[in-house]
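Given next, in C-alpha cells, is a single chain: the form predicted on its own.
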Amino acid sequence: MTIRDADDDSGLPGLMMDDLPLTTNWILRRAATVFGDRPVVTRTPDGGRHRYTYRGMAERARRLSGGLRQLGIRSGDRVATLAMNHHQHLEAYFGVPGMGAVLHTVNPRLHAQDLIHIVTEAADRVMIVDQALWPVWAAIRDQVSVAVTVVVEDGTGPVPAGTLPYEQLVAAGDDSPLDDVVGHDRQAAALCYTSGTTGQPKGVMYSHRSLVLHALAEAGADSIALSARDVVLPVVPMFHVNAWGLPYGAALHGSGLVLPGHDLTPVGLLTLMSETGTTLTAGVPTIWMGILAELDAHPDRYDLSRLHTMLVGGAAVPAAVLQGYRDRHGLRVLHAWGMTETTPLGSVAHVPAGVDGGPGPEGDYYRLSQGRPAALVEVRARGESGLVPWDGSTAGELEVRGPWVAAHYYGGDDDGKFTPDGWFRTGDVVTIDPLGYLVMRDRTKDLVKSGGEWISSVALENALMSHPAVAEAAVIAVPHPQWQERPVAVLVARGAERPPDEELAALLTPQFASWWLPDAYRWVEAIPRTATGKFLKAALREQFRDTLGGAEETGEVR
C-alpha cells in the first residue's frame, strides 16, 4: 500500500454503479414493470374515454420508436409534436427520446411567425400533429422543411393527403426494448421553446439526466409528493415545459394519469376529476379562476372528495382564489414557481415547520409566496449593488442554478441571461426571507418606475382581484410627462358591475403608499394573453400608452 502523492487531489473513488445512465427509458421500464397495471385515461375527441395501463403505453411507445426508425429517424434527430394532452402524446414523450431522438413539443398557440422560427431553428424532421390542430400546421407547413407529417386521427374524417396516420406508424414498428439505446444521460431528450414575450422564443434543450432528476424530485414531501396512491390530471399542456414534468413524474412514481384531451372547460375538467378520483391536478391561475366560479355556482354537482392538491404555477395565485377554494370548498391550492428554463420546478410553497399548517389563514404568507427552492435548486437575488440579503424586504433579480436549470439556450442566443459564474438570470424580482421563502415582487420588465422609485404591479393586481366585482387585473407602466411612468390598472369585471375608481382606490389605500396607487382604471372585456396563458402586458402597454399623456389629466402624483 502506498501513500498518494501530495499533489493528487482526485480523491478516493466511490464504489457505486455511477455509470448507469439516468434516461427516460429508466422511467419507462419502471412504469411498465413495477406499475404496469396503473391506469392511463384519456378523454377522446368524441367525449368518450380511452383507457389502458402503463404496460400498454410502454409497448406502444416502443412501437412508435420502431416506426420512426423505419422513417429514417436516428439519434439526435428532432421529432416535433403539435398536440394536446392525450395518450398518443404520452407515447411520444417516451418513444421519441427513448430511441435517442429529441422530442420537440410545439405550442400551437404561438403566432405563425414564431412557429416558423422555432420549427426551422430546431430543424424538425417529423411533425406529429393532432387532426384538430391541422389548421395551425397547414398555415405554416409550406414555409418550413419538415420531411414527414404524422396525423393523430380524431375520427372526424380521413387524414389530409400526403400525411401518415399515427396508428399506421405505430403498427409498423416492432416492440424492441429501448433499455440500452441511449448511451449517456447528458444526451438531449426534449426541446421546448419559451413563449417569446420579449422577442423571439428561445429553445431550452433538456437532457435525459435533467428530466429524470426532476421527476425524482417531484416525489419529495416538500415538493409535489407524487406517489403510487395518486391519480394525476395535468391541465397544464403537454406542449408547455413537459406539462411541468408530471407525465414523467407520474410514470416514475406510479401515479395514475388522466389526460383531458382538448376539453379544458371548467365543466369538462371537473367532470373528469369526479369520474376518475383525481387526487392532484395542475394548471395556471386562469384555469382555477374558471373552475372556482363553476364550483361556486354548483357546489354539489362534483365529487372532489379525493382531490388533495391543486397545483398552480405560471403566475402568482391571487389570494382570493386560494381562500375561495379553502373557505368555500375545503380544497388546497399549492403554489409553485418555475420557468421553461428550470424544467420547470423551481420552488414550492409549503407552510414551514413550526407554523400552523392547518386550513386556517395563519400560513397564508407562505402559501401565497413562491415557496422555498426545490431540492437541488439554489437561489440568490441580485440588486443594483450586488447580492441582496435574505431579510424578506430587500428586492433583487432572482438567479438560480441546479441540475435541471438551463446552462445555455439552444441556438446560442443567451441574450445576457446567464451570469459569468454560471447562474440563470430569471428576470423575476423577488425578496428572500430568512427561511428561504421567495416572494415575487414583479418581473423586471413589468415593474413601474415612478419618479425613480419602483412599484410592484403584482402586489397591486392581487389586491385588486380581492374585490368581488373584479375577475382579473393587470397593472401596467404607462408613460407620464412628470414621473417617467405611472401605474394604470386594466380590469375585467366578474359580472355587470363595474365599481367606480374611488371604490377601488379605497380598497388599495390601507395596503399601499399613496404614490403606489394607479392613476387610472380601465375596463376591458378580456386581457390579452401569451401562448401559455399569462397576461400579455406588452399589448396593454401599447394600447393604453397615451392614457396619461398630459399633466392636466393626471394632476399631482399620489
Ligand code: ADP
Contents of the next structure:
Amino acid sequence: MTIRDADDDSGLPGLMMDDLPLTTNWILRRAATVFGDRPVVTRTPDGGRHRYTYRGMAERARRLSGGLRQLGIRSGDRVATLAMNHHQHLEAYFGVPGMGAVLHTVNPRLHAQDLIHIVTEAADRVMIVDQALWPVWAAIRDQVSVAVTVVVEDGTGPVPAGTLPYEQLVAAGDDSPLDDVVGHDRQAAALCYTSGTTGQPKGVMYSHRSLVLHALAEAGADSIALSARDVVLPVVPMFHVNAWGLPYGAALHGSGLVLPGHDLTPVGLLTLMSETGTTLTAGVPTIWMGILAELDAHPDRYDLSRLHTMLVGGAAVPAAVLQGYRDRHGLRVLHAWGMTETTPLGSVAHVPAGVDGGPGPEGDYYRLSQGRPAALVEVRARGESGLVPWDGSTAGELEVRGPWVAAHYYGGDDDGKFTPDGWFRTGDVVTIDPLGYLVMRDRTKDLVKSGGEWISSVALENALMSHPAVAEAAVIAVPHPQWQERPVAVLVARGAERPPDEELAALLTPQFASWWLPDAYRWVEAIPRTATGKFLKAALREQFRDTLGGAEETGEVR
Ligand code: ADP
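Moving on from the form predicted on its own, please list the structure of the form predicted together with adenosine-5'-diphosphate.
Shown next: the complete complex, the earlier chain at its head.
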C-alpha cells in the first residue's frame, strides 16, 4: 500500500518573507537607525582624526550614490577604488553597491601589469583614488579606459587636473533613500581579485546575499562575536576581501569602527587602539609580529585594557606570536582561516567544549589550528585516493562550499578550481580531526616533495620561529639532484645574533623526522611580501634555486 500513486516532490510553500532581498542596504538602514550614534573614527593623512557616526556615514553614502548616478553610473557598472581604510572608502562600501553598481576594490600594492589586467578585465567605469596613491594610478591610467577619475583629497594640494574631487561628487548627490534600489540579492555587489600569491590574480564577484549572510555570521559566538559593544579596528586593508567583511559586519551589529588610514606602523596602530578603546582588531600575522615587538619594547606605553580579540588570519599564526601576546601582555589572539574566494570567513579556532581553555598545550593545539568551519561553511579534504577520513592525520586538499563561497571566477577562467559536484578547491593541504578542526599542512604549491614524500613547510617555520633569535622564517622547496626537492630555511634575525645551523637543527631534531630537517639555512634582511603582506615564497624559490646544486638534467621537478 502506498500513500499516493504519482510522485509529487514539489513540497509545500513556506509562508515567510523569503522574497525580501538581503542587500547591503539592509545593513546600511540598520546602522543608520538602530546604531545611528555609534562612532566611525578615521586617522586622517595629516595625523588628525575624522569622527562621525553611522548616521552621518549613511547620509554621505546615499549622496555618493546620487553623485554616481548623475555621472551616468547604472546598475551593474563597476566603480573601482584604490584606497586605504578610511571613512570615504566606507561610504563607497555602501554607496556603490547600494545603487546596484559593483564596488571593485583594487589592491594598490599589485604590480602595474596586474593592475592593468584587472582594471581592464573588470571594465571599471569610475576610479576613486586616494590622493596619496595617485602615483600608482598615474603609472597605469593611460593604459586602461576608465571614464572618470575621482580623487579623495588629502589636503596636500589641489587634485590633479582632469579629475573630480570626491567631496564634489558627494555634494552633487541628493540624499534619497536607497531602500528599494536593489531588488535582487543575487546581484553583484563587490569585486575583489586574489592577491596572486600562487598565480595570476582572479576576480571574485560577491553578491549582496553573500555579503549579508557573511556579515551575519561574523556575530556568532564561535565565530568573531561582533557586537554593539565592540569597537573594531581592521588593519586588514579595505582593498582586499572587503577588509574581511568587517565594515559590513560592524555596521550590521553596531560595532564602532576605527580606520587607520595610511599609517600602518606599529606605533600608529597601537596609539589609535589605546585612544579609541578598540576591543577587536584584525590582520595578517606579519602585522602582529611588528606590533608584538613594539609592545615588548614598551609594555607600559599603551592602554590595551579593552582589547579582547586580535583576529589573525591570511597565513598561519606562529605559536610564538600567539603565546607572546598571551603570556607577556595578557592579549588573546584568535586564529581564523579564509580566502578571497570565501569572503573570507572559512573557519575560526576556538577551544572546544571539554578542553581546558587555559594556557597550555591542549588548548594551544586548537588555538593554533585553522579552527572549525563557520556555520554554513562545509569542508572536506581530498587525497590521492579520494576523500580523506576526519582522523587528524590523513592530509588532503581542502574543498569548501557555502553561500559565501565563490562558484566561479569573474572572467570565466575557472581553471579546474571547482569540483563537478560544486565544491571549491582551495589549494590548501589540511588534516581534519574528528571534531572538525582543520590543521593546515601547506599550500599545494608550497609543499616540499623530497624523494616522493611530502614535507610541510608550515610546521618547520613554526618551530624555527620559536627560537628567540629568529624573527621570521620561510621554508621553501629547492631543487636537489638526488631528492628532487629539499627544504631550505630562509630566516630573518630578530637582532644581531644569528645562531649557527647546528643550533637550529638541534631545535628541530626532537620535533621532526630527520629527513624533514632543512638542508641549508640562509639569513636575509627581509622576506619578500605579497601585496597583502604574506611571505612571497615564489620569489624566494627563485632566489635560492641553486643553493643545493639544482635538479638533475633529467630529474623531474614539481
Ligand atoms: P592569495 O591566495 O592570493 O594569498 P588570499 O588572501 O585569498 O590570497 O589567501 C588565501 C590563502 O591564504 C589560503 O588559501 C591559505 O593558503 C592562506 N591562509 C589564509 N588563512 C590562513 C591561516 N589561518 N593559516 C594558514 N594559511 C592561511
